[in-house]
Amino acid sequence: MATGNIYAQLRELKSQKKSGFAVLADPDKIASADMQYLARLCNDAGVDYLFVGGSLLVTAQMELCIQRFKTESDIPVILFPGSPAQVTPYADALLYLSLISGRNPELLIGQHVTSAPIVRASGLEVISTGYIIIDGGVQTTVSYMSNAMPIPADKPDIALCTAWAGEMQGKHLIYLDAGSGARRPVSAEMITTVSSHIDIPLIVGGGIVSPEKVYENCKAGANLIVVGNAIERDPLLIRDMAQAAKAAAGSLQ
């Protein structure tokens, strides 16, 4: 299936040395009569994406989110689903993941079967999407539910080789995510080495708590940083990173 406008932009930040900022909500922790509120705050943020997605999705309300955020709002909507039940034709997108830094069959190739006809079926745009979980510091939920190893924090090459092997397969992004709560982000080491040596848009995402963490992994490469547990915890941090994604951008110039 073709890719259309969402991977369009991405591939432009990549082309242009930019970055994006976008702002993950996961269904089981936020209230879907909160997403209007939560739509109006990215919006003066300038957010570039919502993504929605979670490792369980116990709720039953995920459409209702979007729903309720699209009410506000014209940001696309981006899926970032923990299995194929995560599945909506309420959104704009659909990152297709495959964990390729697991061993896992059912996560690399067999619940993308599964999913194939509702994913054929649901007009959105999909992106073949490289998922690599990196350690960052504590056993996170996608790590326990997917039975995976992360690759060390401190093995930039092993995230590289990963991430080019993912790239060579056919994938049109690679994803390096240290996990929902993580201790500690992705390193502008590993981000920067494999930023520099693939062709391919770049996503980081999990354990970024702080403006400062935003622009130094813009700085190092990431075409699009993704924030969830922060913004949970304080939903006006979400204009100091857009901010920070956006001067980060400047500065490359």
Contents of the next structure:
Amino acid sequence: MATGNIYAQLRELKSQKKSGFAVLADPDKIASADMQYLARLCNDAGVDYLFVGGSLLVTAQMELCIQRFKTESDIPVILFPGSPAQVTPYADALLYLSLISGRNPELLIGQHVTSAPIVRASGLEVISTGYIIIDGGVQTTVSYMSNAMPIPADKPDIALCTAWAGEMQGKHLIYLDAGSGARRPVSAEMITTVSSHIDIPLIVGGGIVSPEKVYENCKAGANLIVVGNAIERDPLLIRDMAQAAKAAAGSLQ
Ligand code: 1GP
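Take the protein just shown as the form predicted alone and give its structure as the form predicted together with SN-glycerol-1-phosphate (1GP).
What follows is the whole complex; the chain from before opens it.
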């Protein structure tokens, strides 16, 4: 499938050894009155992308959330779906996730087959993503819902071989995720091991709670950092985190 603008931007980050910053909004956790506030904060802070989705959504607020973000900011909205039911044409792009660290055929290919007509008709920019879950020291929603074992946090070689396999299968991105609310984020060592040996952009998220960690992970080679929980608790972290990602430009990677 042809790739579009957002993927071109991510490739640019990779080739220029730069990093971006994305805020993950779980529509279940944001009151509709706060969506406008969050969108404006992100806009003012120079956030690169708004990710929307969740491993388990229990309210019907997703489309409202995306529409608010689109009216209140210029930031591209990327779907990070926990299931095909979260595919909506209101966003700009879709992370077309294949859980390559797991051995659950439904999340490798099954759900993709059943949702293919909807995805094709959506008009979204579809970004094929090798999704890799790393043990974050606690059972996260994604690890429970996916019924798949995460890669041990101290095994960067397994993460690298999984990322290589995804890259050779033609995935356009790799996403290393310790899971939302992880106690232990993906280690800098694992990020460097993976990033320095693949040619496609690397997204990192899960359990990142400080601008210092954002900076460290970008230095380690992440091209896009995703933060959700910490920002739900303290939206004022957005500015410092976005700046930390930009400040790390030109580092080792
Ligand atoms: C989870 O990577 C994201 O899939 C973000 O995680 O909510 O812990 O920041 P947090």
